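Presented below, as structure tokens, is a lone chain in the form predicted on its own.
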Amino acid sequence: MATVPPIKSQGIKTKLSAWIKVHAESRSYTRWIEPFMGTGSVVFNVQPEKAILCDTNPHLINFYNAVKSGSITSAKAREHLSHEGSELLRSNGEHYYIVRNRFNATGDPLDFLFLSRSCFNGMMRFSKRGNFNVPFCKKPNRFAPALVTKICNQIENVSKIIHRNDYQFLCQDFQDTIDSADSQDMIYCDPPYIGRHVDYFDSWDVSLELRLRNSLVGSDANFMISTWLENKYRKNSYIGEIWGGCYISTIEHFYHVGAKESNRNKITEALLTNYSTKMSIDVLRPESNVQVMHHMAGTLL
């Protein structure tokens, strides 16, 4: 059974890490790095013994070493969202944006879980001076003694994955967590998808996605990237574009994300790797006139 955060966002990859896993393992190494944790869903179902998780949410980064530190645990988190929820239901939601204020102010921890555990479709989209927008999921009962159970089980469970292993929670640029890799190390990114409306902490473009190509690139390391390849409406031209010479495989995949369920639709998501598995083919440049092929990886979920 994959392991599921705490913290709730759109595009998280918990139900792909058993994919992922599986080309990970086709290599040994012996640290694991992400310049793009995220909500950490790979780095909980891979759970290498050594890692340097990294992100340019100071929030993400915060949690997680709370959680290591022993300053957030699942007895602490069950009395702050039985509160917190309590009060959102006397107030019939009103008070999702008192705890929404009182975290653009203070940054604490917990009210982030609580925030990422309310807001609408699981969103986690910051304003330009970083602060916290998105609206309430308009659900008062939001934290019922169920969730909240829930939600405590999956602290304690990544508490303990945290515990028995060495992991490194650090706020930076993916640059420069990459420039720390060596060749015994596996880096897996998974930053914004470009190409696709993104909402994230940090804004992704054309430059970022080539600069984080040729940092990958100019490392001794083997990496992992994923991305998009194709929806039921275009393909991510990028890929040949941008990341000819790599090796690449793919698997379809359900994003329940999306306001209106017509919105949610299958994605081609696409894993690319500076090495061969048995799961991959090359990435073909656009120059040799010939379309990206992908190869679907079967059914590992």
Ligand SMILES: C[S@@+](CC[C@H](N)C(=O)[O-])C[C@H]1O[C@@H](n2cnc3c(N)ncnc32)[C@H](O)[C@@H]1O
Given for the second form:
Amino acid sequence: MATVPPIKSQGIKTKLSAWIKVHAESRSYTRWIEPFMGTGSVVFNVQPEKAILCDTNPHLINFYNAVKSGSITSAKAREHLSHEGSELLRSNGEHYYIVRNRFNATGDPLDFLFLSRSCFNGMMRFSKRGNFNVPFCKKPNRFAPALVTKICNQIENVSKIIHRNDYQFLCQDFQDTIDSADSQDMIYCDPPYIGRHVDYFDSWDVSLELRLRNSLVGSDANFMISTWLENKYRKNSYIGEIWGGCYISTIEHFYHVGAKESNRNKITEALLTNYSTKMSIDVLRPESNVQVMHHMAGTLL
Ligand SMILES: C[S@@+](CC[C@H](N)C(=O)[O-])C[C@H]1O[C@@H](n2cnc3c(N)ncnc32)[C@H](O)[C@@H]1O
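Could you please show the structure of the form predicted in complex with this ligand, as a counterpart to the form predicted on its own just displayed?
Let us now look at the entire complex, which starts with that chain.
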């Protein structure tokens, strides 16, 4: 069973983490470096002993540093979500906006958790000023005891992983993270997808994709990058243009935005590596149940 992080986002990689892990395991490394950690879904499933986990979104880093220091525990989260959840129900949902305003003024990590689990479709989106701006999911009884328990178990699970291992959480740009890597490290990058969603902490363009490529190519470490190859409408032409010379594996994936079937967006995910991998189809098939291909990026496109 995959470890599911307590924080949600539209780009979460939980369901792809087993596939990513197989690619990582084809090389030995002493430290896992993740310049775009997001919700942490990949590191919590790979579970390396030592990791540097970074993001420019300070709320993600604050949240996991609070779990690491013990200022957020499953018991504290239960107390917070139960209390705020009962206010949410009593106010018929209005309380969501009180918590959102409070979070945008103070950045409280427990409020961040509350918003992540009660906002519309579990989205993470910030305005130009860096304010969380996702509306309420419109379910005043959102924090029923079963959901609170589920979230607390998720906190308990990631907390055990963080405390069992040597993890550092840093709020910094990917360039600083990659520059700190050495030849013994494995770098896994999951940048915002070029040509796709964009917000205050998630803006991305060709110049950043090129800067990422140059930092990775300049590093001595093995690296992996998640990106997208194609969807129903388009192909990602940047793969051939920017990442030629890397190896590529692809897998079909559905990003879920909310629970509705109609909100399942099919995409062909790609994993680029600077080393060739010998993938075991037996390990991948039960997880993904989809066609798996393995090609050189340069020859594929
Ligand atoms: C696609 S998400 C990562 C998702 C993650 N793998 C997960 O499963 O949750 C990309 C992340 O990159 C972060 N980010 C955007 N620009 C960045 C930059 N210049 N340096 C570091 N992180 C950045 C965003 O805040 C976001 O959390």
